[in-house]
Structures are given as structure tokens and as C-alpha cells.
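Next up is one chain by itself, shown in C-alpha cells, the form predicted on its own.
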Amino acid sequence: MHKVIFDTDPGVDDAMALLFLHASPEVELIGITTTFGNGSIETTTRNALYLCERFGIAAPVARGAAAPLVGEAGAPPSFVHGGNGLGDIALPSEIARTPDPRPAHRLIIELVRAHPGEVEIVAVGRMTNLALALRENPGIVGLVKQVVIMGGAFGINGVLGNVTPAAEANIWGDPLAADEVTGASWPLTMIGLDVTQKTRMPTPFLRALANEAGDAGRFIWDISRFYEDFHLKGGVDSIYVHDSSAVAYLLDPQLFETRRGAIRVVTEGIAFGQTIQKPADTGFPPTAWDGRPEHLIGTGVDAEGLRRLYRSTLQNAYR
């Protein structure tokens, strides 16, 4: 069993996400953390919230960052996800589901020293939660069983950034977090849009989904109307797996081909947001990078495997 702590910013591919690991025998979740990023905290808070209670999920839900580490938030990307996060379906007006008291980082602390050595960490938005959690704990990276993360861009057979040239979006909005993240020496993994643009999910797809997997399946089919839309009118003929690609790695890390070295995110300047790998086997003069632990990133990805994995997940549960 996989025991998990959530770190989200729903956001249509973050709620596909969330599905995936609430219907996968594999998953205990234990918690869910919003950050800013996709809405703003209160529209991502309040998603989640309307997650868990239309679905059935336990997981506590805990508020996180509503800005990065230093600076100001952006405007969330209502072009990309509609302005309620959600494709603009309708949603209703209360929801019952509250908020737990403790703020994200504080809940990250509390559930990661309640297991020590059995959490495993998905965080697919900005790394602010995360970096919070290190600068109030920093013991904790001793006690998590590992990091997986959907953010950046390493270059990998020219794939650049989604937000510039250089920079991918989960990173860009709070860089210094993810070079904290980067540096501290847990496990961890990041599956970027090196991997994540290579999976796609055709309309053909998603309408299967919605005819097989009852109500998720009927709800990923109405989210990723507004979602495919955007994407159609970028070129791209099917949504990209970005999320679900994370919790693909979490259960099947074999689906994957990653490269290890020693991360970093650059913070100011024209490449702001930009991730930076040295992989470890390669030599190079003093740099930056010394003194850094190794981490994983995806390099490749069987993406049929994928599609299957993501089907075959949410038919078993939902039908």
C-alpha cells in the first residue's frame, strides 16, 4: 500500500489525478494540501473539497499557500481551466465538507512524523506547501518514503517550458520553493513535460472513460470539455497527461525511464523557473550544483502503458 499525501492545486488534471489515486487499491490517501496555482486558494480549497464530497473521499483536506515564498501570486490560468478550476461545469453553491483546522504545511509535518518511513508525497502544483513544511521541519526529509513531483522541464528531446521558453508552470509560480524541494536529500522523483507531453488523452479516450467508469468517468468526460478545448486551439489534437503521469510513477514506476543527478531551479533572470539538471554522470568544473543530493527525473514513458494503467484504474472502481 501506497500511504499518500496529496499536494494539489485542482485544476482539471489535478481533479483526473485525484480520481486515479482514490480509485487505485494500491493508495491509502491520508491527506490532501491545496497551494495556489490553477485558482486561487480559496477556488482550489474549495474544489477539493467538492471532490472529496462527491466521491467519497476521507482524506482530511487541509488549506495551504496562497503565494509564493516571496512575491505575489499570478492570475490563475481560467484560459487553461475555466474560471471556477473545473471546466465551468456547475458546481453548487455550499458544499458540507470543511477544511482541516491546520494549515497544509503544519498537516504535511504532523501526518509525515505519524509514519515515519510510509509516506509518499504527490505534489503536482507550486512546491510552496512543501518548502513550508522544510523550513518548520526539516527533520522530516529523514521520515518520507519518497517525493514524487509533476513540474519542470529538463529539455529532454527539445521540450522547453509551458509559461516561457524556459520555464514550466508549477515551477515558475514559486521557483525558490522548488529549488528548496530540490535540495533537501528525501527521494524523490520529478516528472516533467518531458514525459507528460508525450502521453495524450484523444477524445476517443475520455468518451470511454465517461461510458465505463460511471460517475467519474461522466465527470472527467464534462471537466475536459473546456480543458480539450484549450488544447485544441494550441495545435494539440488530445488533452496532455501531466498529473496522472505523477501517480503513474507512484504505482508503476516502471512505466517510466528517469536519468539521476543533482537538480536546480534557477530564481531570477530571463530563464526564471527553469529546471536544471547535472546528471551524474557527467563531470563538469565546480558549479552550483555540488553538494546537491541526486534526484530522479522522467526521460521516458511508455504512454500506452499509461493510458491503460489510468482506464483499467478507474473502470475497476467506478463502474
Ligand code: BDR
The other form holds:
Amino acid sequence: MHKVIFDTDPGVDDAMALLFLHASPEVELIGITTTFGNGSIETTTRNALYLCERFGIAAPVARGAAAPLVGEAGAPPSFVHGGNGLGDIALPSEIARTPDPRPAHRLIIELVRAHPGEVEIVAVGRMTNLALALRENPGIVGLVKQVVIMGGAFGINGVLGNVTPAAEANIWGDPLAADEVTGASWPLTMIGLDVTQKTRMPTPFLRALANEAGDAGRFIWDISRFYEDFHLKGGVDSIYVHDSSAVAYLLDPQLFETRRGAIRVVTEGIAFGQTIQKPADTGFPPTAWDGRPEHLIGTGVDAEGLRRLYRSTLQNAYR
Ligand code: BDR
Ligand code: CA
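Other form of same protein, the form predicted in complex with the named molecule, not the form predicted on its own:
Okay, now the whole complex, with that chain kicking things off.
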């Protein structure tokens, strides 16, 4: 069993990833922590609570950072996820589920300390909550089983960023946090655009989910209409599978090819938010990567296998 903390900014693809985690018989979801990103922190926390209420997810939901470590949160990308973060579907005005009283980073620390060596963190938003947890309690580094991040773009096969030519959204939203999180010596894998843009879910796939995966499948269909339209306007005829790719790595790392090496994040200048790995087998004169821990990045993916895993997991859980 994977004991998972899901750090998230729901978000259409975040919601799809949360349902994937909830549907997996190998996952025990022990905490959900929210961050600003695809919406304000009020919006993303409301959405996480709504998802938990609607789909009977019992894990505590703790509200996290409203802004990056330095500077202010940019305007949410409502053109990607809709103004309400869930593709502008109708949402109830009242939600009975309430947030955990602890801030997100403290819930992370307490859960990690309560289950030493067991907790796996899947982080699919800005890295701010993780950085705050590290700053408050650096000792958690030795207690976490692994961290799987959806974030970054490493130029594998020429893949660029999606906010600027250099930067992917989750990292661009708080590059300092990402540099601190990738500078920590915990087992960490970054699943970036290099692989998440290779895996797409076309309309017939989403329609099949709607027909075969009960209320969850119909919900995914509904929230993905706006998201699909955003992709279509950009000339992409199917949706990218960002956050669920991090979940798939947790469940079946064999679906991915990876490369090891130290990671740095550019925190100022025109390449703000760029992620750069120094592959482990390369030699240079002294660099800013020296002395940093080596981590994995995703370089290849079995897209068909990933889609199959997603579909069968949801069908089995929700049909
Ligand atoms: C990432 O940014 C967000 O819009 C998505 O939820 C995903 O986590 C992709 O760049
Ligand atoms: Ca996300």
C-alpha cells in the first residue's frame, strides 16, 4: 500500500488525478493539501473539499499557501481550468466538508512524523507547501519514502515550457520553492512536460470513461469540456495528462524512463522558472549543481500503458 499525501491545486487535471488516487486499491490517501495555482487558495481549497464530499474521500484537507515564498501569486489561468477551476461546471454554493485546522505544511510534517519511512508525497501544484514544511522541519527529509512531482520541463526531445519558452506552470509559480525542494536529499522524481505532453487523452477515451466509470467518469467528462477546448484552441486535439502522470509513476514506475542527476531551478531573469538537470554522468568545471542531491526526471513514457492503467483503475472503482 502507498500512504499518500496529495498536494494539489484543483484544477481539472488535479481533480482527475485525485479520482485516480482514490480509485486505486493500492493507495491509502492520508492527507490532501491545497495550494494556490490553477485558482486562488480559496478556490482550490473549496474544490478539494467539494471533490472529497462528492466522491466520499475521507482524507483531511488542509489549506496551504496563498502565494509563493517570494512575491505575489499571479492571476489564475482561468482560460485553462475555467473561472471556478473545475471547467466552470455548476458547483453547490454550500459544502459541508470543512478544512483541517492545520495549515498544509504542518499537516505534511505531522503525517510524515507519524508514519516514518512510509509516506509518499505526490505534489502537482506549486512547491510552496513542501518548501515551507522543509523550512519548518528539515528532519522530514529522512522520513519521507519518496516525493513525486508533476512539474518542470527539461528540454527532452525539445519540449519547452508552457508559461514561457523556459518554464512550466507549477515551477514558474514558485521557482524558489522548487529549487529548495529539489535541493533536499529525499528520494524525488520530477515528471515534467517532457513526458506529460506525450500522454494525451482524446475525446473518445474521455467518452468511454463517461460511459464506463460511473459518476466519476461523467464528472471527468463534464469538467474536461472546458479543458479540452483550451487544448483545441492551441491546436492540440486531445488533453495533456499532467497530474495523473505523477500518480501513474507512483503506481507503476515501469511505465517511465528516467534520468538521474542534480536539478536546479532558475529563480530570476528571463528564464525564471526553468528547470535544468545536470545528468549524473556528465563532468563540468565547478557549477551551481555541485553538492546537490541527484534526483530522477521522466524522459520517456509508455502512453498507451498509462491510459490503460487510468481507465481500468477508474472502471473497476466506479462502474
Ligand atoms: C500543471 O499546471 C497546472 O495547470 C496543471 O494542473 C498541472 O499541474 C501543468 O503545467
Ligand atoms: Ca495541478
